[in-house]
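The chain below stands alone and is given in structure tokens; this is the form predicted alone.
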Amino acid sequence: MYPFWEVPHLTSGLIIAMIASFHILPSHLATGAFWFMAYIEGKAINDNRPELFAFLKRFSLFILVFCFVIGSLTGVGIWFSATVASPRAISGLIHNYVWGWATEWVFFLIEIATIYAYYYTFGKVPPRTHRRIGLIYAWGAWMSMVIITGILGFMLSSDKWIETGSFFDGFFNSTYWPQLAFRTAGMIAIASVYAIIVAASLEKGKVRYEIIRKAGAWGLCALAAGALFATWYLNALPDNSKELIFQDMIPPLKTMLHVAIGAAVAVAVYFLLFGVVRPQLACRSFGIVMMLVLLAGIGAGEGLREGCRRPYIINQYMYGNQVVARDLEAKKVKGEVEFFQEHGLTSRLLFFPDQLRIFPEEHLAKAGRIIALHQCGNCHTMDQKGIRPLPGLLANLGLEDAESIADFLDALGEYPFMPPFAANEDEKRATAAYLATLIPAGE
């Protein structure tokens, strides 16, 4: 086990979620934008309409700057934060999908090369060659998403991989195809909002209104398809995930679902009214507001996907606290819950202070804090004002002392969204002693 990264008030898991949710905006925009660009550039070439190239150059400049600067930085941020927050989970993903990641990076290099080539060859190469460069970029970006989606889907629905350990059994999991279809529709919708923003910066006239109207139509079609794919996706979720969402076991999950649906409806109305029906009303400022609405919907959707995976970080294989949940014979991996309950979690915490390993009464709570962080800290904060705060949770459950908390720790595995307490009796006693200090005075 690795040292724990504690983030006061927020939790390390929320840091990853915040970076990842924002990263989706530039990454999905970069993936979807060039399909629309290829369509407009095809019209410019086939209909001999050079005036459309002014839009294309503005459109591609923002993709180059925003998606490949901000998007790349947030991509690195995801890797860094995930590595320090859940190092064992990242290790598991890399060991199983190292060639998947390597293949994705090849396509990402294609994206980087072709976006620069596309932008800096405007007017310098034959128009049809220029369009082919854009299509290579669009294909490379989408293929990057094709691979990433398999790994994300595996974390949510590992399916037969639990028995076989096969790369493809995990990759082509039950949520892979609906999630890929849904994300593809989403990338077109995001690109359509962006196209309206860019087109609204052009001079008023035929070109401006034509592009806005086409972008609105593309966006409406994408959202209509996305609604169907989202239904497919929700139906494909593992049974335990459906229970968490639809049986109100974790009420915020249903709220996130409603926020995501509300954002999609708001953007659909925007496409209809300000895109298709009255493109004259479209303006950059309102388009930016719609992009922020999309960002809220993305955050809610990603929160839903992450939340309904509980208690696992890799479905049916590794709990959120990075304890291996079960034996995986195909990979010669042993489950760790029973081992830790017999031999202790601290037997694997090499950094645990030696003077605390005997759990002296005068430092019992100090030892318990380290164990509590490893068992609970990815999802809960230890302070009263944080995310899912343990002090408030303990008070709401009516737990008043270390003894009642110890009994509660024994029952954790009975909750469908909580992993079992993976530690021995001495460690449970120390953890209960620490958690008892968190109960607000007077509760």
Given for the second form:
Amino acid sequence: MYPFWEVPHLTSGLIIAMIASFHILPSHLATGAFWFMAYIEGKAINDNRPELFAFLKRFSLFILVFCFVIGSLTGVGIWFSATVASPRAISGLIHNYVWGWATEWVFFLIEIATIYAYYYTFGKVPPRTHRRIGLIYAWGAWMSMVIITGILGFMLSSDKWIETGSFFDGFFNSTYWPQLAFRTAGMIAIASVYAIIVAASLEKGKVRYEIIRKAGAWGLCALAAGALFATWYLNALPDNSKELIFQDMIPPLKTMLHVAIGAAVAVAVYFLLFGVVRPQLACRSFGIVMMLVLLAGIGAGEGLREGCRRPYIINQYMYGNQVVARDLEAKKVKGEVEFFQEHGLTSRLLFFPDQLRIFPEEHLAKAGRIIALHQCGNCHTMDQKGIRPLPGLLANLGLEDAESIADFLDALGEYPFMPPFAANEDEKRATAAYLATLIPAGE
Amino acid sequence: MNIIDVVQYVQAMRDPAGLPFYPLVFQFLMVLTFALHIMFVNFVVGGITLALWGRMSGDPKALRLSKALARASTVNLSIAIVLAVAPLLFVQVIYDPFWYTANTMSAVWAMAFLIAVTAAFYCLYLFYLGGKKESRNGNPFWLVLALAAAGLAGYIIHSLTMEQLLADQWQDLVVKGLDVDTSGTVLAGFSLPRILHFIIPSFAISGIFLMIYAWYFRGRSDYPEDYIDFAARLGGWLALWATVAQAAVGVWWLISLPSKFNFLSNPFFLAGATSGLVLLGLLVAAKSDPIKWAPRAMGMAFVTLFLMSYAREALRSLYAEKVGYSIFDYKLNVDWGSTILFLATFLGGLVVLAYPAVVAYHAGKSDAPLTEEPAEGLGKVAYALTIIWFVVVAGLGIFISMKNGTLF
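Next up, the form predicted together with the partner chain in place of the form predicted alone?
What follows is the whole complex; the chain from before opens it.
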């Protein structure tokens, strides 16, 4: 096992979630915005309306300096954070989907070449050339979504891959199509809010109201379609994910679903009232507020996607604590739970004091801390407060001593959202001894 | 009692799924894309430094160059970020035990690296914005900050790379007596000649960038001849002397390496060094007319960067061998379908990329807006290729989803 990075109160898993949720905003905006741009530019060319170009230039600048740069950096940030928080999981994904990511990278190159060419050739090349470059960007950016959705979907529903190990069987999984459709609708909705914000900075008049009205209509249609796709998406989830959400096994998941729906409804009302019906009322500051509402909805939606695949980080293949859950015959991979239960997690732990390998009674809790971090620390903080704090959880379960905790660890795999405890008897004893020290006195 | 040593560890931590294609291909792609990435990093580091120098000097030509370099550096930095994705991906495929170990033990620094790069971009951009109007100049403070942020990012990534090479020290860095350091704050590796070998080429490559800048903009009415001549000569001078300094640092680095590596006789090193000497000769010849020699110098500089990157990779493999690791005995699970998907996309992507490049080239070369569509045929092909790609992949996806019952 790799060295463990402990993030007090937050857990390293939350660091990935924070970066990943934020990444959605610039990346989906950068992906969706140019479809609206291509539409407006088409109107500017076909109807001979050069006044629309002022909007287009302003619209594309922010995409370039914020969305593209922050989108790329947070994209790389997800990799880095996954590397330091769940190295075996990102390794598992990369060793199966390296060519998928490399293909996506080709589209990143197309995006950066076209977005710079687009921005810096405003008014310097014939309009049709300019629009074609914008359209290539729009397609290229959306292709990057077409690819990454396959890998995200695979983590949620690995389906046939678990039998065949084939790239495409895992890629075109049961949540792929609805997720792609849903994300596509989402990117248009984000782009529409952004278009309203930019248009609201234009001088009051016909052009401003026309663009706001069109953006409102685009956004409203996108959210209506998104509602249908979301239903399809939720319906396509694996059974265990549905149970976690809808049978209240993990109540916060339903809350996240409600937050996501609430945010979408609020933004839909905004599109209708401030976009389609009364574009004169739209202003930048309220648009930015609505973008933040959308961001909250995205965060909740992504949290739901992450949460409902528990206990796995890669559906059916790898648990959240980075232990391989089962054999994958097609790739000659052996499940690790039984191996660790028999031979011990420490058989793969280089970063473990040699003096503790005999689990001396006087340092049992010290040894147990390391095992506990590897087994539980990706999702639970060991602090009294924070993300799913183990001290409080153990106290709530009425566990008071090392013996009862050890029995609980034995039964972990019976919870539908928890991985089995993958360590041998000595390691379990040490972990229980450590966890017993965390329980607040008097509870 | 379980005992595991670092040799067993690096074998055990290899991904159980194996590689989806032959390691030589991943290694080649890693080196190629790294060389492209580092070229743009060199443009940025040299560009920011020169922009700062130009801003501080009183010479109007240097000031104009400073503004041009600040603008170019924002573009170059974003290109460098995107280019970084590929080598970052491939190194995780073939050197996963090394990459993940170093990064997790230095997790806080890995996160700080991202913040530093972001800060560098926006400081640079603020300087550029400040001087966007001809009558105004950007505040040099932003450039100092940008340089400091870029320097921090460079230091972190250098240390993370060094840590990957020092596998025999890993345990001592993390395990302290009976305690294990889980703070992610370890930052241990540093080699002065090695990091200088990355910094000094920034000036050589940026010098050649200036030569190319002069070559490209010569003849445009808004670029006076004396300004073009200034940029070209400054570039040629900088490229030549930075390359000489680079050769000296290279020797120093060579001496600092473990003698048992015998790196002096390593064919990859010899190829890189030979290429560097050819570049040096070319830059000497370019002294009389830097503009004429600019494209050749840039081509040779990239060849040198590529070969030097391969030499660096050969060095990494020697360090890995010390703990019994070779990428060439990694378990294989060849997946032809996804390999073909990438290779076909890559080749098609080059055609698509050529279009905005050609358009931008013609638009920038001309004083007046273009009235004729440049490379219209190429544009139509490029646009069609992106749509064809989607149709083919979507068709394949629908077929597979129907076959597997995962469509609805």
